[in-house]
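Next up: a single chain in structure tokens, the form predicted on its own.
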Amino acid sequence: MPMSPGYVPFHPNPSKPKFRPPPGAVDAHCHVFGPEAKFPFAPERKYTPCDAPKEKLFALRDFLGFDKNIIVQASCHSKDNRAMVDALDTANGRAKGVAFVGEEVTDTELKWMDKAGVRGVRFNFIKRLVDFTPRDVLDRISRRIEKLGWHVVVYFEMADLHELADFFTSLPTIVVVDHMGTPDVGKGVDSPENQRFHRLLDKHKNFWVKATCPERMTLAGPPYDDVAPFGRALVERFPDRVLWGTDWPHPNMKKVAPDDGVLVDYVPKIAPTAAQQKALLVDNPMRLYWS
């Protein structure tokens, strides 16, 4: 099936980054799509991407100088986690996963995913990507996965945080916030919205955050210097609860696919010291996903 009109495939020839990740570094947010012939996209998907199979992901991991991946279930596959689990099964212990499930998921399916290396579920609150799931359903899912020692990943836009915060703080697990809570870069790192988010992280020590996707928030374009203060503030303030990842293959980019080498070179802009880089890329993801 052809890609959605205007869908931008991933960069065909990313540059070699100048920054060398520390040994054992983890790309803690990436995806696999298909291949569609083997793992069909969900009928209810909001977009049709290009194939982005595990072989491409693992080759990129090696090219960029990373050792491991956290593979997050993408909305184009909805609740069919087979492509993600298949990638985990063939990663030789070098990948863990985050699933997307509904209340109908069976205990057998949860155990199957747990054995493969799934360690969390994602709750998506981006209205343009998924249909609304009642919060009581999400709460019941979180109570079930808590028994497995999994966490919840939440994806939302910062303007909606005031509506969602009470629900997020009621969850019984570690809560990992995707993409810095998607701040409005034009409002600045000291905006009331962003500072409300920081206060949430300050108060709730079970909250983690991914300093990811500057390409989605930038107003200036690469090398994303206008977004760096947001990531740097998180690394400085919450050094043991921040993760980083490429977001490859960058679903739903509108104009041009980001160069993954440039994204890796963004890391020292938000984590300038070797100690910060090791915490961000090695210690934190290893503690959350492999310990």
Ligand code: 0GY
Given for the second form:
Amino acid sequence: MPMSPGYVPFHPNPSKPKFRPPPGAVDAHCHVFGPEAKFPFAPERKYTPCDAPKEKLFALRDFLGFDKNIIVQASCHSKDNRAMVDALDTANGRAKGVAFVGEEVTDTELKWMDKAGVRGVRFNFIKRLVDFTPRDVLDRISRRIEKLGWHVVVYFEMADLHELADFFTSLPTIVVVDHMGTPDVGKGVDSPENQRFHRLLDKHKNFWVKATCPERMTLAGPPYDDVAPFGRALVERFPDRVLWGTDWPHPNMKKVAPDDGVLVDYVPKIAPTAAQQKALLVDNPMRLYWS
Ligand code: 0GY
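Switch over from the form predicted on its own to the form predicted in complex with the named molecule, please.
Next comes the full complex, and the chain you just saw is listed first.
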């Protein structure tokens, strides 16, 4: 299938970052797409991306100076987790995964994914990406995966947080928030909705957050200095519950693919000290995914 009209493929030759991640660094949010010939995209998908196979992901990991990946199931593969699991199976222990499942998932399938290194499921509330799933269904899924010691990753837009917060706090597992809760950067880090988000994390110690995707939120463009205060605030306030990742291959970027080297050079802007960098890139993801 051809890519969706206007779909922007990932950067063909990212720059080498100046920042060197500490040994054992984990890219805690990335995806694999296809290859379509082997792992077809799901019929119910909302976009058709370009192939972004595991070999390219692992080569980028090495080029950027990372050691491991967390591969998050993307909506273009919907509930068919085979491409993601195949990547885990061939990563020599250097990748863990987050799946997307429906209630019909069997215990055998959950065990298969657990054995491969899946440690969470993603609940996606972005309307342009997925169809609505009733909360009671998500609740039942969360209770099944809790037994495996998995967590829930939530992807939403901050404007919707007020109607989602009660559901999130009712979840029995660790809850990992994608992309800083996607704040509106134009409103500033002290906006009431961003402060409300910080209070949620303050109060609920089972909430973690990914300080990811400045390229999705920036108004100024690279090197994303306008987004850095949002990431830095999270690293300072929640130093042991924050993660970082590239989001390669950057689905649904509007005009230009981000340069992954520039994204890696954004890390010291949000985590200026060596101790913060080690927590963000090594200790936190290792605790959540490898212990
Ligand atoms: C992301 C963001 C996006 C897409 C997906 O599952 C997905 O298709 O996650 C997006 O378009 O915002 O997390 O990579």
